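Shown next as structure tokens: one chain only, the form predicted alone.
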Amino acid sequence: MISITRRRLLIGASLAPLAAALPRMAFAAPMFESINMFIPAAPGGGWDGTGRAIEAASKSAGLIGGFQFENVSGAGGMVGLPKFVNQRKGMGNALLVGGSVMVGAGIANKSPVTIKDVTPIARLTEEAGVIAVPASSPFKTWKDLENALKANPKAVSVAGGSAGGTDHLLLGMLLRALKLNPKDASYVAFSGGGAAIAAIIGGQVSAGISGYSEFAEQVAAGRMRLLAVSGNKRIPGVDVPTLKELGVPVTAANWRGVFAPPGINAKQKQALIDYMTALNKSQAWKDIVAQRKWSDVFLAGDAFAKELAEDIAETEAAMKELGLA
């Protein structure tokens, strides 16, 4: 069976309106007057959606006075990451949203600055991937798509996040499980979820891979159809089979978390860990996690750093095995 352990294989839309509807919790004073939130991706994708969710829940819970956002997209976070590292160094109120996509992108791009160069604060969520097709697609079931891949994988274009990221890895794992060469994948990488969605619903690609929350709105509107889920079990309330149920021994999921710049001191790091711990415990955050069908996999500080190091090693090994690194 092909799988990536600890791999949490991607929402896009501002959650500001949600904040007003969430219950407020009483705090004597905000833990930070403001947070400088850096999103190394374009608006409309999973990292941006996570950042906006953090803002909505934090404000509702009274944890933070205000937020400043900056989006810099490209290469699975590898364009924005050096800017965050160099310009936010030592800033105790700066956070970057990232995750498993950034791990693979750093390896694939042979980047001089990688996720190893920031300070792990907390892992927040994980989300299973889904394989989707446009509503007009001739592929009505996973078997239809599987047969097309077996016939000619190069003729089946699949949209996803940045090259080397978890979407790309999942496609490689699928081809390997179908006894095909992962190098024959016709993978179309996008730096933001919004652009990938447009390509899928516009029929510019045969299929797409992302997290359920990123495609949910399009599925509900009837513009996309889900064929399979990459998690160990079905997504609650979503009647779509897992790849394992369909006879394909592949599982993968995507995790997301937050990181501080290099150069912060122990007191600054602990303050950020305390903030994310309070956020995770807040009802406002729990409501968003449930609404988005994310899984809470909170892990903070040194424990998160340890798992991250293991994840980097496992990702590198998997990418080499699949010929992606």
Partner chain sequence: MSTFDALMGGFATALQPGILLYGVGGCFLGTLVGVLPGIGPALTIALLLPLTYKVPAAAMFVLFAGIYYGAMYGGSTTSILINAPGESATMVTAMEGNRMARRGRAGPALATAAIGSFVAGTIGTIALTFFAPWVVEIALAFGPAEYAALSVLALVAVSSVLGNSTLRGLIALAVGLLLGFVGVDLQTGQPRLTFGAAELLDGVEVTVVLVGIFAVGEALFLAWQGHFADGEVMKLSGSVKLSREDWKRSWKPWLRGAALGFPFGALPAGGSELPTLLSYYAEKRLSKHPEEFGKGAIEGVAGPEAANNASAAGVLMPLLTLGIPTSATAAVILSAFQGYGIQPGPLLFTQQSGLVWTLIASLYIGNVILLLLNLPLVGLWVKLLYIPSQWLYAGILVISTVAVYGAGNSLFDVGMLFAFGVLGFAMRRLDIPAAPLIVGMILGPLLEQSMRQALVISQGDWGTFASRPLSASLLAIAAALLVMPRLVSMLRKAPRQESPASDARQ
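Switching conditions: you have the form predicted alone, so give me the form predicted in complex with its partner chain.
There are no partners or other molecules in what follows, just the one chain.
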């Protein structure tokens, strides 16, 4: 395979404006002539944003000649996934953007084709979940909320995304860790982040769960208070303890990554892993990650596959307890 030298990367970066204007005239020999990027979600969503960011970074780093995008949205990726598996089987230059939502959706809908049917290439970014309350809430700390939950979980309404999604699963895991029955959760599902945020800052619910970036601005403006984060470590620059620190053994994060079709050979797989590794090292990618405030959790190939298998098993167990699988 072509190795990417630092010099070549610099040339690529300096030629970025030109490359953008004439996408097929990258000077450095690209790693792939073209990449078929399959997004199992509508344009404008999180997976689409990841795919477009990969395109932008790859082009300015001169890694790829050109991109073809295809968006097939629906049901947490479950409409697009079978299409990708059938149509791109054995194609060495096809990629699918997916993530933890796809794991849960496959289990909840009992889909015949799931994330297990594609070839894991790399995990790119992740975002930890946060537990927040309205600014006016009587719950000042996690302990206050924990005590209220232990007293009567049904009296503590918690807002989040659709049932069976990452927010709901986190609540289920929390109740289990507090030795409560996850089925007693008073979970209020909202479609789209906007409606859930409005319900939380309007004081319509006791608490809310979502990814940190959804709530960050509300917290900064003093309309919401964060009580705990679900990641392994604290979020840099955010003075909120992790659940582990608070004595609740729960970690969860919403990750995004890329997958190849089934039926590709070892050489094709390695080429895609090399490409993703080169992308992750490029300055253009680092700039985008910093600008979007994503956290870089790059993990490629077999190591990623192993983590994914564990993630699927954990999600399945949590969903069973919530009565969703």
